[in-house]
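A single chain, nothing else alongside it, follows as C-alpha cells in the form predicted alone.
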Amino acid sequence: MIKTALSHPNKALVIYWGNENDMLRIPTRSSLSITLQGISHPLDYIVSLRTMPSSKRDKVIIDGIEDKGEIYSHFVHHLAAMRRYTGFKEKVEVTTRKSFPVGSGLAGSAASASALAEAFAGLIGKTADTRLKSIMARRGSGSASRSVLGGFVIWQKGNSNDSSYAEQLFNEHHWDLRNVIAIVSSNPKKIKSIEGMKLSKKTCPEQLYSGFVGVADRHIKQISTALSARDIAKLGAFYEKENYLFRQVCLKTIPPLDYWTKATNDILDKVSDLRNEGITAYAGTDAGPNVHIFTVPKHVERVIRTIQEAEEILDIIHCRVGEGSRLIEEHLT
C-alpha cells in the first residue's frame, strides 16, 4: 500500500516556544497560526508512505536519496509514536520532496511533520479524523499540529496527549490575507528550534518567561477578534507585540539566541516606513533572520519593491492563506 501527503508550512501570530513536555511536544503556552501556500514560489513537504510487509525497519529516502543518519532517527522516532499511538505494525518506505529550505525559520519541520501525519493517517483509513492527525503530527513537530489545517489555526495546549491538539478558526477563505516572506539566508539555525525552546524555557528569566506564557490567551483572544473583523491594523499590532516578547525571550535564553541578522533589521526598518506612509503592513520573525511581512492585496507590489531594495536578500516569497495537509494521487518514487 502507498499513501502520498503534501503540506505547507504555518506562521505563528501567537508563538510556541517551549514544552511542558518534551517527549510529547505539550506546550507550556496555546497559540494561533496561519497556514501558508505559495503564490510566487511553491511551499510544499511532500511524503509518500509506502509499506514493506517483509522488512524489519523503515527506509528514509530524502530527494531521490537514501538517508541514514540525524533526518532518517527523526523519522523513524515519529514513526515509532504514531505507532504506538494507533496500533499500526508495519514497517515503511519515506520518501520525501521539498521545494523550500528546511531548517531556516520557514517551519520546514512543520510541513515535513504534518504530511507524514497524513500519509500514516492514509495507510490506517483515519483521513477524515483531523484531531489525530493533529495528535500524531505534534509529537514530530510541535507546530505541525497546527498545519494539518488549512486557514487560521488554534492549537490548545491541553494537558496530555489526547487533549494538546489545533482546531481551525477560520478556513482559508475566510480573508485573502497575504505574507510576503523577505529570506535573508537559506542556511539552517545553529540552534534548532527544539533546542532553543529547551534552552528559554530553562535559563530565560522566570518572570519574562512566565510573562511570555501567561499573556497567551488574552493575545489569542485579540488576534481572534481582528481576524473575525479582518482588522489589519488590529491584527498587525499584535502580531508584532508577540514578536517583540518573543524576541525579548530569546535575547534573554543564556547563551542568547540572536537569530536576526543585519538584513532582518533593515527590512522591519522598511516594514515600519512604509506604515508611516499609509501602507498597511507589519513584521516579524519566526526562530531566524527571515521575515514575514503580513499586508493585504493592494499593498503587495508596493511591499515587495520596498524589501527588494535592502541588501543581502535572497528571495522573497509571496504567500496566501493556505490548505490544511491532504493525499494526493501522484506517488513519489
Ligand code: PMV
Contents of the next structure:
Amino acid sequence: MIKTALSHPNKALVIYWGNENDMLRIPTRSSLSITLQGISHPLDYIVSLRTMPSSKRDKVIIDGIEDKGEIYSHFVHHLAAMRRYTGFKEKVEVTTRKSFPVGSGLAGSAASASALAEAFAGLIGKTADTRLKSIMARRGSGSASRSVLGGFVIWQKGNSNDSSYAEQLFNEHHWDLRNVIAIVSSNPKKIKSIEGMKLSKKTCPEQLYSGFVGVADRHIKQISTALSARDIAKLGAFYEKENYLFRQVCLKTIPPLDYWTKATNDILDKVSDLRNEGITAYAGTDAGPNVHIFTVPKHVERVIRTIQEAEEILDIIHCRVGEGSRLIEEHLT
Ligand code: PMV
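Return one more block: the form predicted in complex with the named molecule, after the form predicted alone shown previously.
Shown next: the complete complex, the earlier chain at its head.
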C-alpha cells in the first residue's frame, strides 16, 4: 500500500516555546498560527509512505537519496511514536520532496512532520480524524500539530498525550490575509528550536518565563477577536506585542538566543516606517532572522517594494492562508 500527503508550514502569532513534557511534546503554553501556502513560490512538503511487509527496518529517501543519518533517525523516532499510539506495525519506505525555495532558511519541520502524520493516517484509514493526526504530528515537531489544519489554528496545550492537539478556529477562506517573508539568511540555526526552548525554560528569569506562559491564553483571545473581526490593525498590534515578549525570553536565556541580524533590524524598521505612512503591515520573527510581515492584499506590492531595498535580502516569499495537510494521488517514487 502507498499513501502520499502534502502539507505546508505555518507561522505562529502566539508562539510555542517550551515543553511541560519534552518526550511527549506537551507544551508550556497554547499557541495560535496561520497555515501558509506560497503564492510567489511553492511551500509544499510531500511525503509518500509505502508499506514493506517483509522488511525489518524503515527506509528514508530524501529528494532521491537514501538517508541513514540524522533525518533517518528523526523519521524513525516519529514513526515509532505513531506506531505505539495506533498499533500499526508494518515497516515503511518514506520518500519525501520539499519544494521550498532553496536556501530559504525555512526549516519546514512543521510541514514535514504533518505530512508524515497525514500519510500515516492514510495507511491506517483514519484520514478524517484531525485530532488523531494532530496528536501524531505533534510527536514529530510541536508546531506540526497545527499544520494538519488549514486556516487559523489554535493548539490547546492540554496536559496529556491525548489532550494536546490543534483545532481550526477559521478556515483558509475566512480572511485573505497575506504573509510576506523576508529571507535574510539561509544558514541553519546554531541552536535548534527544540534545544533553544529547553534552555529558555531552564535559564530564563522565572518571572519573565512564567509571565510569557501566563499571558498566552489572553493573547490567543485577543488575536482570535481581531481575526474574527478581520481587523488587521488590532491583529498586527497583538502580533508585534507577542513577538516582542518572545524576543525578551530569547535574549534573557543563557546563553542568549539572539536570532536576529542587522538585516532583520533593517526590515523591522522599514515596516514600522511604512506604518507611519498608513500602510497596515506588521512584522515579527520566528526562532530565526527571517521576517514575517502580515498585511492585506492591497498593500503587498508596496511592502515588497520597500523591503527589496534592504541590504542583505536574499529572497521574498509571498504567501496566503493555506490549506491543512491532505492526501494526494501522485505518489513519489
Ligand atoms: O515545531 P518545533 O519543535 O520545530 O518548534 C518550533 C517552534 C517555533 O517555530 C519557534 C514557534 C512556533 O510556535 O511555531
